[in-house]
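Okay, so here's just one chain, in C-alpha cells, the form predicted alone.
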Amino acid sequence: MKPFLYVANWKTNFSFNQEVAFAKEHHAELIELGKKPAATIVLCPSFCSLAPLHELFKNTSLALGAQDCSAYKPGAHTGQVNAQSLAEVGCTYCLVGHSEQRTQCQETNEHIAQKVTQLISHKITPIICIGETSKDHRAGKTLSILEEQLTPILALFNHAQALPSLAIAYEPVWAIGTGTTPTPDTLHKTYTWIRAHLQQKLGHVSQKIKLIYGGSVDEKTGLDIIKLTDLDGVLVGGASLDFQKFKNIVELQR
C-alpha cells in the first residue's frame, strides 16, 4: 500500500473554541486514525489554533498544515503570519494558492511561488493548490490554466538535482464545495498531463512530487478518487468538519 495524504481543510468554518473542542473530542480517535498503515493525517485549522492542536497532538503520527503564509520574511508584514512562526508551532504543512486566496486576495502566480520558497526554507512541505475556473473548463483551457499556475513554482527548481517536499493539489474551482466532481476518466487524463509536464520541466527527480485532488471529496465521491493509480493523497474541506465523515474517507483506501 503507497503512503496516501489525507489533508484535512477547516477553513473558517470552526471558531478557535470550536477547533480545540473539535480536537480534544475526538483526540483519541484522531490518534487512532493516524496509526492507519500508509496513511498521513494532516489536521489544517485556522492560524489561531495551530498552537494549541500542536500541543494536543504532538509525538504522535498526525501531523499539521496550515492554511497559507506570508510571502515575506520577518519584517514590516502586518496582518501576515510568516513561514517561521509556523514551522516554530509545528507545522510540517502548508496550503499555498488555494483558489479561495487567488479571488478573494488577487494573489499571483508569482506571490504564491514566493511563498513556496518561504516554506521550504524552514523544511514545510508547501501543498500547491492549481485550478481552473468553471468558465475556463468550459472553454477548454484547463491544462493552459493550469501550466500558467505552475510555470513560476517549476521555474523555482530548474536544473535542481534534487527537490524537497512538494505536493501539488488539483483542484478545480467548479468543484469546490459543490457535490461535482470531475469525472475519473477526466481526472486521470489531467494528471497524467501534470506528470508528464512535471517530467518535462523537471526531469526525473518530478517524481518526487506528491500529486494529491480536492474539490467535493466524500463518502460517496471518495472511492472513485482514491482508486486513481495517479494520486498520492486528497484534499478533503466540508468533510473533514465532521469526524465520522473524515474517517470513512480515510478508510476507504484498503
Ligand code: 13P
Given for the second form:
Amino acid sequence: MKPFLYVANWKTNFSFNQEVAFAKEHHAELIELGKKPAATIVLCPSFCSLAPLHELFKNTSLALGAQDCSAYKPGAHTGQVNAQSLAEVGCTYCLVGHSEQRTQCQETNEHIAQKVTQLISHKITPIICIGETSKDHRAGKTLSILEEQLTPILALFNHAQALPSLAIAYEPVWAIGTGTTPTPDTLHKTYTWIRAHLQQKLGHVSQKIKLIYGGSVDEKTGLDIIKLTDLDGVLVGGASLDFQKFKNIVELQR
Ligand code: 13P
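Now that the form predicted alone has been shown, please provide the structure of the form predicted in complex with 1,3-dihydroxyacetonephosphate (13P).
Every component of the complex follows; first up is the chain already shown.
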C-alpha cells in the first residue's frame, strides 16, 4: 500500500517558541507516528521554525514542509523565502496556493505556477492547494474554478515525459475551519473529475500525482474522508495543533 500523506499545516497559530516547544514535547511520539509504514507525516510550521525543527527531526521518518515559497530565484525579493533556502533547511514539501494566501495576498494562478517551478528545481514536492469559495460552490462553479486554478500549473508539464513529485490538495474554502466538509459522494465525484482532467491534460504520467483533501479534517469527519479510494492524503489545519487529535487522525482505519 502506498503511504498516505498526513500533512499538518500549523499556519501561524503558534509563535516560534510555541512551535519549537510543541516539537520538543511530542518529539518521541511524532517520530513514532512517522514510523507507521502506511503513513508519511509532514509538519508545516512557520518559516522561522523550519531550521530548528529540521535539527530535531533530521534522520527520522518525519518530513518537513513550508507553508509557502518565493516565486523567484534568489535576488531582490525583499521579505520572501526562496526554494533554495527551504531545501537547505530540510524541506521536502511546500504548500502553495493556499486559499489564505490567495485571498490575503491576492495570489494569482500564474504566480502559484512560478512557485511550483522554483520548488521543483530544488526537488521539493509542491502541495498545490485548489478549491472554490462558498459563493462559487453555491453557484455550481466548483469544477470550472478548479480547472481555472489548475490550468497554468498543468501547462508547466504539457510535454513532460516524466513528472516530478507533485501533490494537489483540494480544499474547498467553505470547508476550512468551519467544521463542515463535503459529503463523501461529492468528494468522490470531485476527485474523479480531477483525476480525469489530469489524465486528459498530462496522460498516464499524471497517475503519480497525489490527491489530498483539506478542510475541517478531524477524528470524526476524517473517518469517511480517508476511506475515499482515490485519495492519497489529508491536509489538517486546526486538528493538527493538538497532538492527540492529530495522532487520532493518523490512526483512523483506512
Ligand atoms: P482546518 O483543518 O482548520 O479546516 O484547515 C484546513 C487547512 O486550511 C489546511 O491547509
